[in-house]
Each structure stands twice: as structure tokens, then as C-alpha cells.
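The chain below stands alone and is given in C-alpha cells; this is the form predicted on its own.
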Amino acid sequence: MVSEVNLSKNVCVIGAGPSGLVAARELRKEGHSVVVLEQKHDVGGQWLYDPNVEEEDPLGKNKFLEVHSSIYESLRIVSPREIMGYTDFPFLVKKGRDMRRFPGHKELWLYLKDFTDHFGLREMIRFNTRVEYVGMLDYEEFGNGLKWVVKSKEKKHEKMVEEVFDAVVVATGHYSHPRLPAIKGMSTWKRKQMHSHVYRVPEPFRDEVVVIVGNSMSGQDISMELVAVAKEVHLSTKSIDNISVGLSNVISKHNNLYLHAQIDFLEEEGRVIFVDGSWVDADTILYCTGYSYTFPFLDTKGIVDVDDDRVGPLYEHTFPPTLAPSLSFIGIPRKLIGFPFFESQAKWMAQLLSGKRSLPPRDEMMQWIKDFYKSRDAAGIPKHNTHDIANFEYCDRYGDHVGFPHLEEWRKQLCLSALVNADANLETYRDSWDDDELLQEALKSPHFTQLGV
């Protein structure tokens, strides 16, 4: 439902990276009153890189962290470029930059505050600030008059900040937590145990033996950054029989990378025994093994939880049904053309919240929830991949709740190009392709016109 009602609210916006970005700015185009509430120094969220990970726990086991970003030095994204902007700000090659298709991260966050700067956005950012919690005030109350009550901290003050609003936008992002496996002897392996989201250079692991568990594309291009300075490279995997083409000649061309099948246990003293019966004496382990929402901030008397990283109950991945629209989540999606769908999600939360667009009723949205879940664990898709979309119709279902366009058929294209690149040439795929023809389709659509470049 559409109508011309524009109810300007006070908004929280917890996060300045993607999601949070371009829900500040939908908002503020409906009127409404922004607060950005962001506990680094910049804009950026995950690509803010921080090379500083020296007081954060190994194995990310605080409840707050004390690293947001997770990534690595030598890190480049994997999609390319030309899919990756919103909708009426493309993601341009600049000079005297990163002009690579794949570029490095800081491209990436050079955009971020490229789109910050654009949109006059800055001005609503309150940096250094920590949300330490976000809880309902008289939450008995459910409906359009229910607000909520912020607690933050400025990081140079202990001083705890209270304030109330009618809305709050959870944009925390979701690479951040560490997700850790369970086997058997973890908790007591004598050597160095750490996950990914703190790994930053090689150089610490020179001449060590390090097991990499996960051959996700973290554990992949780990794995291929180390094997120029670790004595050996043993990666663990799911399945030895279901690897890549791309990874399969990884291993082949280098004497120092094994590939193993799952961890069974850990010996104390540093044995790592697989579960086909092999083992390695290892110095260190590095789970790559992916993250875990978290919104430890978040008190909604128990209507939204997290369980085993299925997020809900959210209709559509963004609002929980008896707290919509004052409570939304953007960004929780996972395998989809991101900045895009922030964007959608964005504009139907604003427009929501300004009366131009109403939710179905509740049970609708929770009818939903149901059959959504009912249709993954037919699929047989375990709880913890509950917001992995790989879906592209999916996402443009998702735009016509708002009227917000398509994808285009070249950014899909695009995206696919690359997925089949990067799994027969792993090592290449960022620097050699033969999509030249949908890349000068795409450069002469309207996503790249509109600017007048």
C-alpha cells in the first residue's frame, strides 16, 4: 500500500558501514530526524581496515569486541567492481587509485566515504560511540506509539548516554563475530588457536606448520598467502571430494599446501588428528570458519533472537512482525549483490516509517516466516545458512514491496561471470576474464551514464 502521509520520526541508526550508510541517507530523504551512532573513528564498517588486533580475544570470545573490521591486509573484494555500487552512485574507477576491476579494500572504503561525502551524510555521524544497549520503554505497548530507549558511550568518556526514539535500524553487519566449530580438545590445545577475524599479515606464521579449517574464499586466499612463508599448509574441509577446480591446482602447484578432510580431535600437546585417521603436528590453528550474528546491545524481551545464527522472527530478513517498522535489521542477507539490496531495504524501512507504505498484518508476516523456514529445511539447507539468498529473483520480489528497480541483467551476468572464473582460476580470476562484453554493456547503461562520465 502507497499513500502521501509523511510522519517524520526520530531514528537510530546503530552502524556507518554499507547497510547503515544508505539507511541514513533513505532516511533522511523521508523527513525524518538521524542520529548514526558509529563505534570507529570513519565511515566503513567491515572495510574500515584496522590493522590493530593485538588486545582483541584470538578467538573473538568477548561479548563486545574489541575489532569490528575483519579484514586482511592483502585483502581484495570478489565481485566485481561495476556490481557493487548503489543504484544512482556507481562505483568508479578514480585515478591515482586502485583502478583494478578487484580492487584492494581501501578502494572500497574510499567509495564508502566517497558516497558519505556525496550525500552530505557525516553530519549525522556520531563517531567513537559505542551502543552498549537498545531495549523498548514500556514495551508492553507493542504498535505505533513504542519507543526506544539507546545507551551509548563516547569513547573518551565513561559517561553513559541515554536517549529515546521512535525507531531504531540495527546496521551492525554480520562478518564481525567469530563462528567457531566444536571438536573435540579445542579448549585444551596447549599451541596458538585463532580465527581469521584477527589474521592480518603472513609474517607471524614464517616456518610454522598452520592447519586452516574452512576453505571458504577467506580460507582459500589465506591459504595462498602462507604457503610462500609457513613451513606447511594443511587445509580442513567439509568435504575433500567437493573442492574446486581453482583450488584443486592451487594444491597441485605447491609441495608445502595438503588438503585434509575434517578435524576429529586435538591432542594437547599440539597433534592435530583428522578424521581419516591422519594427523599433523601443528604450531598453529586458523578457523576461517565464518561469523555469527551477534547484537549484543540488543534487549527485546526475547522477541528477537538469535538461534544458531537464524535471525528472527524477521519478515523478509528485516523487520520482526510485532516490533515493525520501529524495529528493522539491514543488512542481515548474505550471498546476494549487497549494496543494491541495502539500498531496497532501506527505502521500504524509511518509507514505512514516514506512513507511505503500510506491512501486511502480523500473522501474514509470521505466515511467512513459517512457510520461508519451511521451504529451506526442505531444501535441506542447515538453520545457520537461514539468511544465505543466492537468489537474484529473490531480491527483485524483494524491490516491489518499495518500487525499487531490478537488477539489471548485466550486473547478473556480471556476478556469475565471476563466480565461474573464480572457481576454475583461483589464483587469476581477479586479474584475468573474457566478460569484456558485458563489461561495456554495463559501462554504457544508465548506472554508469547517470553522473555524465
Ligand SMILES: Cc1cc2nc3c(=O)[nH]c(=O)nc-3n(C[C@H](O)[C@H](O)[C@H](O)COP(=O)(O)OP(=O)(O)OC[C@H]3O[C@@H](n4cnc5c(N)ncnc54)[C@H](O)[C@@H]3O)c2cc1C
Second form
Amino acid sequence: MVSEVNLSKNVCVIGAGPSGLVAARELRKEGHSVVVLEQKHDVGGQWLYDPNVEEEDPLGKNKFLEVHSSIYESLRIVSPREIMGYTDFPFLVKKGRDMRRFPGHKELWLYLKDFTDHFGLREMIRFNTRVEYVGMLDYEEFGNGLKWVVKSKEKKHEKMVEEVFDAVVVATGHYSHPRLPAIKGMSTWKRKQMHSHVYRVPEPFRDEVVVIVGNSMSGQDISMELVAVAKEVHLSTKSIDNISVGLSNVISKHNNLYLHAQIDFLEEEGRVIFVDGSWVDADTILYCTGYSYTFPFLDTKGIVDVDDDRVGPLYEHTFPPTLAPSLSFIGIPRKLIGFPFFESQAKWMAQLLSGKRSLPPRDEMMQWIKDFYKSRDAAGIPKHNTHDIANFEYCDRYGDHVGFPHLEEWRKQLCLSALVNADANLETYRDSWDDDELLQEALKSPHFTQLGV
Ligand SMILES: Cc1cc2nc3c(=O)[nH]c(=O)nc-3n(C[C@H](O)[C@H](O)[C@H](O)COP(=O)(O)OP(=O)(O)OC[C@H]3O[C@@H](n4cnc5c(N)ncnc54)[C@H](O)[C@@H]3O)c2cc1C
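Output the structure of the form predicted in complex with the ligand; the preceding block shows the form predicted on its own.
To see the whole picture, the full complex is given below, headed by that same chain.
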């Protein structure tokens, strides 16, 4: 629903990554007064590469991590640049920079810096400032009376600053806190164990026997670069009978890369036993097992919580029905392609706060959430994958709430070709573009029809 009212709000955005930046821009466009609190020294979020790692905490178990970015040095984006950029600021090829269609991580960071400078966002951001607490003031006064206390600490001063806002936008990302499997013997295993959050370069693994757990994008990327330096790389996967053609080609090409089923248990002195009874004596186990949602600063009196990586209840993965729009989350969905989705979330949130639009009644929002959970359960999707939305149709429908343009057909097709190409030509898909035949074939498979094209 659209209306003419404009109520300017005092809004705190937490995080200056791709979600927080576009949130700040949309809020300012709507006439709100905005402060962005960012714990790092610059914008970019995950794309602000950090060569440092959590030395003392290689499994990333601390509540507040020192290092936010999980990007490794060789990382290149997985989707073509044409579908990454915000709708009014395309991720263009720039002379003298990384001009590849799938550039390295630095190019995406430079793009985000360009975006920040182009829209003059820097003046709204307080860098080196970590938010340590967000809670409700006047909890009883729901609706317009609801205000938020935000406590933050600036790095150099160590002094906690307390401020009050009309609204808080959480845009803190969810690719930093490791999601670890529960494996018997993990806590007593005596060799090196780490999560891909702390992986940067292959050199420290020279001549080692490394077990990589998980064959997601990171697991595959890291295995492919470790085979050049490690003595042996053992890739352990849940889906040993269902690996992509690309991965199986890579495995047959390298005589020090082995595929295994899941780990059964770990023997204290270093042996790793797989469920089929095979084993290997390993120097390191590297968990490429994904990341968990966590908001260690957020106190909503239990109204919003994280249950097995389901952040809820959230209407359209963005708004907690009883607290919205004064509390919102930008960037929660996973496996979406590019930044335009964050942009549509940001627009909706900013226009709700200014009173231009309104949300459905609370009970309708709760019903939407219930129906959504039910449909995921019925489809056999585990709870921890609640926010994995690899679906163009969903993004288009979401955009309709706020009059946001649908992703053009050609971009969808391009994205699909990239996915298909990646499946078939894992090592080369970013550089060789051979789409048509593959695309037609792939479009028939259930994996791709689920993307809604
Ligand atoms: C290895 C890897 C590869 C990836 N590859 C791709 C890809 O190819 N394509 C793609 O689209 N996406 C990819 N992603 C996902 C990537 O996270 C998103 O592209 C994007 O960065 C999400 O933006 P965000 O702003 O929501 O979160 P982030 O980028 O994580 O930004 C969150 C910001 O919040 C700040 N913050 C967090 N907590 C606090 C706090 N308490 N106080 C103050 N500030 C705080 C952080 O410092 C950070 O700047 C990849 C992620 C990883 C880890």
C-alpha cells in the first residue's frame, strides 16, 4: 500500500557492507537521518579483504570475531559481474582495473567503494565502531513509541557510547561465524583444525596431508588450489554419489586429490576415519562447512531468535512482525544472486519508515511466515536452509512490494549459464564462456528449474 505521509526517522544501520550501504542510501533518499556503525576501517563488508586471521580461534568460536571477512586471497566472484551491481550503478568494466567478467574480490570491493563515494555515503558512516548492544527502550510502547538503545565502542577509545534511535537496520552479514559439524573425537584431535573463515593462502599447507570437509564453492576452490602445494588433499562430502561433472573431472586430473564420504570419527593422534571404513593420517582438517547467523549484540527479549540458522519470525526474511518496521534485517537470504535484492529490501524498509507504505496486519505476516515454513518442511528443506532462496521468481515477487523492477530475462539467462558452466567446467568456467548447448541441457534439470526461469 502507498500513502503520502512522510515521517523522517532517526535510523541506525549496523554494517557498511553491500546491504548496509544500500540501506543507508535508500534511507537518506527518503529523508531519514542515518548513522551507519561499522566495526572495520572501511566499507565493503566481506569484500574488504583481511589478510589477518583468528590466530587464537581457528574454528571461529568466539562470540565477537576479530576478523569479519572470510574471503581468501585467490577468490573470484561466482556470478558474472552483470548481475552483481545495484540497479542504478552497474558493476562496469573499468580500464586499468580487473576487467574480467568474474573478477577477483578486490574489484568488487573497489566497486563498493565507488558506490559509496558516488552517493556520498561515507559521511554517514562511523568506522572502527562495533555495536555491542541493541535493545528496546519503552518495550511496552509498541508501534510508533518503540525506540532502540544502541551501545557501541569505538576501537581507540574503548568507551561505550549509548544512543537512542527510532529504528535499527541490522545489516551485519552472515558469512563470518563458522557452522561446524559435530564429529566424534573433534574436541580431542591433536592436529590442526580450522574453518575456511581463517583460510587465506595455500602456502602454510605445503607438503601436508589435508582433509577438507564439505564440497561447497569454498571447499572446491580451496581443494583446487591446495593440490598444487599439499602432499595430499582429501575432500570429504555428504554427497559422494552426486558430485558435479566438473568436480569429478578435477579429481581424475590430479593424482593427489581424493574424494571421500563423510567423516565417521577422529582418532586423537591424527587419524581420520570415514564412514566407509577408509582412513587417512592427516596434518590438518579444514572445515568448509558454511556459516551461521548470529547477532550477539541483539536483545529483542526473545521476539527474534536464531534457531538452527532460522532467523525468525521474519516476514519476507526482512521484518519481525511485532517490531517492524522499526527493526529490520537486510541481507538475510542466502544463495541469491547479486546486490539488487538487498536494494529492494532497503527500498521497502526505507519507505515503510517514512510512512509511504505499510505492512500487512501482524497476523497476516505471521501467517505468511507459518505458510513459508510449512512449504519448506513439505519440500524436505532442513531448517538450517530456511533462508536459502535460489529463486529468481521470489526476488521478482519480493520487488513487487515496492515497485522494484524484475531482473531482466537476459541477466537471468546469463546467471544460469554461469551456474551450468561451473557445474561442467569447474576449473575454467570463469574464463571460458561456452553457454548455449549447456544451458539448454541444464534448463531441463530440476536443479535449475527451481530457479524459476
Ligand atoms: C568466501 C565467500 C565468497 C562469496 N562469494 C560471493 C559471490 O561470488 N557473489 C555474491 O553475491 N556473494 C558472495 N558471497 C556472499 C557475500 O557475503 C555477499 O556478497 C555480501 O558481502 C553480503 O553483504 P552484507 O552487507 O549483507 O554482509 P557483509 O558483507 O558481511 O557486511 C556486513 C558488515 O557488517 C559489519 N558488522 C558486523 N557486525 C558488526 C557489529 N557488531 N558492529 C558494527 N559492524 C558490524 C561487518 O564488519 C561488515 O562490514 C561470498 C561470501 C564468502 C564468505
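Computed from a prediction, not measured in an experiment: that's the story for all the values here. Rigid core: the largest C-alpha set superposing within 1.5 Å between the two forms. Residue numbers count along the first chain shown, from 1.
Engineer: Using a superposition on the rigid core, decide whether the Cα position of E393 changes by 2 angstroms or more between the two forms.
Structural biologist: E393 C-alpha, core-superposed: shift of less than 2 Å.
Engineer: With both forms fitted on the core, check whether the Cα of E56 differs by 2 Å or more between the two forms.
Structural biologist: Yes, its C-alpha moves 2 Å or more.
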